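Have a look below at one chain only, the form predicted alone, in C-alpha cells format.
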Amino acid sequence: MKPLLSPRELAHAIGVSESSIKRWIDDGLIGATKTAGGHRRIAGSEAIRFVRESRSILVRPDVLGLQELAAVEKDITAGGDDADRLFVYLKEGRAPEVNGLILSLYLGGQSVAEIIDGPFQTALEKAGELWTKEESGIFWEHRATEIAIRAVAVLRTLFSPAADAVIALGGAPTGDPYILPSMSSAAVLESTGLRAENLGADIPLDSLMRAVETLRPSLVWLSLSVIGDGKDMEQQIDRLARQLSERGVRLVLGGRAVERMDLLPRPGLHIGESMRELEAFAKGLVANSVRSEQAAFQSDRETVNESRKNPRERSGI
C-alpha cells in the first residue's frame, strides 16, 4: 500500500473527481496533511478507512498499491464461499489471491476479527488436515501457513496507530512455536487503534515481563496453542497475572490450549474464546483512554479558567 496519496490519486482510485476529494477533506470526511508547499497529502491508512466506511468502489486498486485486489477480481474460476476460495488459494500457493481476498473482505466492511474468526480460520483448519489425507499434505500445510503469515502482515499495513496510542504487548510463551495466532491478535488490536508490539512465538514470560517494564503497555496478550507442562505454565501465568495486576496492566489469554488450563481468577485477567472478544475488549480499552484524556483536558481547562477569575491567587498576592 502506498504510504501517501495526493487527492488526484485517491480520486482516480475510487472514480470520482479531484474536487470532490478536496471538498471531503475540507469537510473533515478525509484526514489529510499539507506539505511545505501547501499540497494536500492523504495517508494510505486514512484512504483505506475512507474507502471502507464510505463503501466506495475501488475502480483502480493499483493506484493505492493494492494490486492483489485485481488478482481476485480477475479470477473467474473461483467458486464456493469465502472460506472455500481462501482454502483453494492457500493450497495452490496463490499468495496474491489470498491477500486480495482478505483485503476485499476488509474493504467490504468485515472487521479483522470477523475475517480471522470466519473464513481465515476455517480455511486454515482445512489446510491443517491435509497431512492426514495426502502424502504431500505436510508440504501443502507448511506452504499455506507461510502464505497466511504474509497475508496477516499485509493486513497490518492498513493501520497506522498514532504515536501516543495505547500500547498492547504480547506473544506466545516458551514451548509454543506457532507464529500466526499472535500475529493475528496483533492485527486485530491495531485495527482498533492500539499499537501492538508482537514478540512472536516461544517467548519466555520473564522476558515478556521485562518488555512490560520497558514499554509500559496497558494490555498484554498471550496466545496459547500448545502447552508442555500444564501445571508449570499455569503457575507462570498466575505469577505473570499477579505482576501485571500490581502495575494496573490487563492480561488477555486466548488460544485452543487455554481451555485445558486451570487458572486462578485474578483482577485484570481475561480469557477470550475468539478474536471478536479480543476486539471488543480492545475497543473498550481505547474508549476508556479517550474518556480519561477528555476528563484530564476538561480538568486542565477548568483550572485555567479558575485562575483567570482569580488573578490575585494566580500571582500569589
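Next, report the structure of the form predicted together with another copy of the chain; the form predicted alone has already been given.
The following holds one chain only.
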C-alpha cells in the first residue's frame, strides 16, 4: 500500500471526481495533510478509514493496492512496482485485482504491448522461476495462467475493429499447447486497430494455411513457446513462410522458442522479439494499407496477384 495518496489516486480508486475528494478533505470528511506547497496528501490508513465508513465501492482496488480491507497488512508487502503487485495477485489467485490492475495500466496510457512486455511478462516469469523450485509449482502456474487468460480476454473487449479493418490471423502450432501468448498477440494486434483472428494453440499449420485462404489476412502471426521436433517444425514453418510470401502476406514469428530455431530468411518473414515489435509492425501495416487504399478496391484475387509480384513493396517495415 502506498504510504501517501494524492486526491486523484483516491478519486480513481473509489470512482468519484477529484473535485469531490478535495471538497471532502476541505470539509474535514477526509483527514489529510498538506505539503509545503499546499498539495493535499492522504495517509493510506485514512483512505482506508474513509472507504470503510463511507462504504464506498472500490472501483479500482489496484489503485489503493488492497481489496479486502481486513487484509491490509498483507498488501503492504506487495510493494510499489506494478509487476510485483501483479505477481502477488496472480500468486494469490485474485482475479478481480488482476483485471483491475491491467485495465488501469491501459487506461493510464500504457499500450497493450507495453503492459504485456512489461509487468505481465515479468510477473509471469517471476512466477515461473519461483515455482520451478517448488514441488507443487505446477498448480500455482496453472491457476495464474488461467487468471491471466481471463484478464487478456477482458482487456480485449475494449477493442472493436472496424468492419474494413486489416485482418491478422495466427495461433500456436501443433505441439504447442500454450494459449496465452497467442491470445496476447491477438490483443496487441486488435489494440492497434487490426482485426485479429486467433486460432489458439495446437493448430496444424496446414489448417492455418486453409484459414489464410478463407480469411485472406494481411498478417499472420505464430506464437512459438515450445517446439516438439525442432527440425520438422522448422521445415513446416519455412514452407508456411514460402506460401505466405508467395501471396504477399507478412508472417511474424514470436515466442521464447523462436530463438532456438534456425530459419531461412524470406521476404515478408519477420521475427519479433517482443510484443512492442509486433505492435510496431502492425502499425506499419495499417499505415501502409491506408496509403494503398485505392489498390484495395480491386478484387481480392487481383490484389493477391499484384502483391505477389512485389511482396516487399507493401511492407511497412
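Numbering follows the first chain given and starts at 1. Note that the rigid core is defined as the largest set of C-alphas that superpose within 1.5 Å between two forms. For clarity, every value in this text was computed on a predicted model and none was experimentally measured.
In a rigid-core overlay of the protein, residue 280 has its C-alpha displaced by under 2 Å between the two forms. Taking the core as the fixed frame between the two forms, we note the C-alpha of residue 38 moving 46.8 angstrom.
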